[in-house]
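Quick heads-up: it's one chain on its own, the form predicted alone, in structure tokens.
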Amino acid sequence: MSRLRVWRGFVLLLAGIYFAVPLAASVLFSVDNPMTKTWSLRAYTQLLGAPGFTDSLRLSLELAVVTVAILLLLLVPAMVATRLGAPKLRPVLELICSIPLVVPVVALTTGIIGVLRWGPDYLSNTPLFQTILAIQNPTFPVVLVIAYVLMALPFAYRAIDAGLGAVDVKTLVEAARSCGASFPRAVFSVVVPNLRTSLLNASALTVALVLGEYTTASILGFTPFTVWIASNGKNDGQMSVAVSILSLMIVWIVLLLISAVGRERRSRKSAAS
């Protein structure tokens, strides 16, 4: 056992060095001032005060929240329904959710562009044409939400499927129905609380994907946080490194908040039991 602990500690130490050394070197480079041989936060202060910083960050967070909400609203009822009423459709649903894994992001974006450009001129006054224009509103591009939902489908499906596999969904629903609960109430009051951890994992994966996605947003011409940091870090080496570190810190903070919510609820549940 002691030998196992030593090897475990050695592996953790190597992993820590692998991740910590590049980050520490990047931080030192971003604050180093070679002219005066001192440290300075100039790159960070200029970055935080740059125009568009707040707007792009707010847009990315809004896109992440809406993407998570739509993804869970689509996936959870579909996966619960297949488990309860149509188990033979589970492979079909799994296949559909796995398709984005084999479709390159550039190809997906090219397809989206083709759809957005579709439509002859005589349809310009129709609701369909106006809807296509509305989902490209730069203030909140719904088309990005659609793309992010497709990209996050495989990861969210695996996380929720693991949670569903750990509970007996059919027995839970039948027990709730025998106590007088309706089917929707049985699902949302009994099944969903037992999936809290897997739902948080799916949400964390989706948030990480949305906050780090660059290709689709850049090609479609929108400016969420990733596109903004790429365009504002080209002229200054220290600022580009500061942008990368700041982006990484924001993603970590969001994921830690999601994880903290899950731990707090588990602690309350353990204390109540």
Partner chain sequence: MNDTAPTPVPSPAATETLSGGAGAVSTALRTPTPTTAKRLRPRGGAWLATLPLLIFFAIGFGLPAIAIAIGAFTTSDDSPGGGGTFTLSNITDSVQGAYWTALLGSIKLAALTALIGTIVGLPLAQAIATSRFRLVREFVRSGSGVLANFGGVPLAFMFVATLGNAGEVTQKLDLTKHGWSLYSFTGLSVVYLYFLIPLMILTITPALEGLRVQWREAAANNGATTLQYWRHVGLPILLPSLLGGYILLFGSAFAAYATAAAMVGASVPLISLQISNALSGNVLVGQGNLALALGLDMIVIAVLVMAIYLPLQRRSAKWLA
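In this text, rigid core is short for the largest set of C-alphas that superpose within 1.5 Å between two forms. Keep in mind the model is a prediction, meaning the values are calculated, not measured. Positions refer to the first chain, counted from 1. What changes on going to the form predicted together with its partner chain:
When the rigid core is held fixed, the Cα atom of Thr45 travels 2 angstroms or more between these two forms.
Next block, the form predicted together with its partner chain, ref. the form predicted alone:
What follows is just the one chain, with no partners and no other molecules.
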């Protein structure tokens, strides 16, 4: 038994080293100045003033917020409705929400570029051409939002589906209706609050996905945060490493907070029952 314990400790230690070394080395790299052999926080303090930093970060945050809003607006009514009145559509919905998982992002992006090329080729004299131009507006590329909603569908679907499975939507709506609530009111003030944790989960996954997404944005030629990090890294290696560490920390903190919120709610629920 104790031999097993030693073995387990050894395995964990080895893994710990493998996963800690790049983190530690990156922190060291970001503060180290090999020329003067001194340490400085320059890479972190100059970050805010770096050209393009705030613009790209703002673009990423805006994209994240809009993506979450559209995703929830599309997904929640559809999923609630399939539980209430259209169970036959459920497999369809599930299929639709699983397909994006199978298609590599690079491949989806080639398809999007293919569509965007139709604009100048076939549609120059139609109003559709203006639409295709408008969704590529560099100050707010709607085409990225469309791509991100698609990429986030599988994860958001699973998170919300788990939430819906835990509450009896039918009974809730029935009860609210018999108390005189209108249908939309029943959904918004009774069903949605019960889904809070899973909606939060779905939103957090989506935000993390949008903030980290690089492929589509860089191939389509937009500069949200990750693309800025990549291009800036060619000029200032230290600063790009500093940003990378910060972005890892932010994602970790967000995920920890969410699992803490989820646990608190669950324990309160089990204490009440």
